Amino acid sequence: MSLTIYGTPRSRAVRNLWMAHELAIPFVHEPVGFGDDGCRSPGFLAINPNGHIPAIADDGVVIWESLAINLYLARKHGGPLAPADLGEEGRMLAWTLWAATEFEPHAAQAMYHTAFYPPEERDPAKAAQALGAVGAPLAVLDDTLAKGGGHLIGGRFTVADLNVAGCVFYLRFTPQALAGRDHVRAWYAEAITRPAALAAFALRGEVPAPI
């Protein structure tokens, strides 16, 4: 087998160093960054013509999203994070179609106009919407977690699970967005301080830490 996974670590690139991890499969890392010199250069445009990191490159199987290559690599290498049958791999589908549509948008823009964006650009009023914006889809995930013992699916730590926390990481910096979803904290928790994502985080020069 031969898998390369394409984007630096300080990218979503870091789900599928964690899920690679997870798995416990060999894998090339090429640290492609941003810009002209990185995902926009001729050489990486021929594997994701988007422009965008990351992406994969699997015994000649190109796979573009991480959200879609942590199913693809669930899929393939099976295991405890793999659907055990339909239903739970339409379910695994279904909660990372979520995370990418109906939280993402709004935790990214929290973090951007919280953190990440220069103090003169962040928007406090947009910063303010976002965070209002990520209550209906926490509420629904806490209300999840509880009824699923701790876990979105078969009561287990699945892909399902590192996709949506690798979505809920963006709010580490306002942890207030997490006030009152004790099984919401609890499960991120346990999830981004797992022995893989410990060792794809330290690759980004960070140990995460619960919200």
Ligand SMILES: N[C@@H](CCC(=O)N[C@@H](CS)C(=O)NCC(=O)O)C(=O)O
Second form
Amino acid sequence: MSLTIYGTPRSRAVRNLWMAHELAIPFVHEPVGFGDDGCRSPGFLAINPNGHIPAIADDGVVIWESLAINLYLARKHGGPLAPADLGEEGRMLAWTLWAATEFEPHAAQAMYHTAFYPPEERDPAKAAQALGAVGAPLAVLDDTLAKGGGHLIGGRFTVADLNVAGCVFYLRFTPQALAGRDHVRAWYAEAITRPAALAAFALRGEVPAPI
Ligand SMILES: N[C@@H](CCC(=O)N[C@@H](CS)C(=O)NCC(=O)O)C(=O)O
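For comparison with the form predicted alone, provide the form predicted together with this ligand.
In what comes next, the whole complex appears, and the chain from above leads the way.
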């Protein structure tokens, strides 16, 4: 068995490194970086023609999109993070697509315009708009966690929790976004301090903290 995870841990590849540590599976890490020498190099474009990291190659199966990679790894390796039945699988897909479409774009925009872009490129109006936009999905997340006993699906930590928490990570520079969202804050604190998360974020030289 041979799994290669491509992408610097300073990218969304950290989500896949986290997942691989959760599953305790062997892997090779190729920390492909940004730009023409990294994710836009001809060699990497042959793996992901979108020119984005992360990607994986798993016994000849190439997959890109960080959240899809985690769903694939969960299904392949099983265990508590994986769906126990078709109903759980459908809900894990739903939460993952929710993360990618309803939540991540706004959370990322808030991060970009608060901390990520150079100061001269940050637009406070865009940051405020993005923080407004995460309010409704965070209310849904908070309510689901309250009803689910602190997890999204099946009363346990699954790939759905990992995928969503990997996007909530973007709110670390804007903690006001989680004000009053006590279920989200408790759930995120538990997720981001799991041993597998700490191992993945250590590759960035970071100890992830609760928000
Ligand atoms: N939806 C994709 C997004 C991939 C993506 O945009 N990755 C960023 C790094 S986190 C990247 O490759 N940026 C380099 C670039 O756009 O040149 C995923 O989740 O994998």
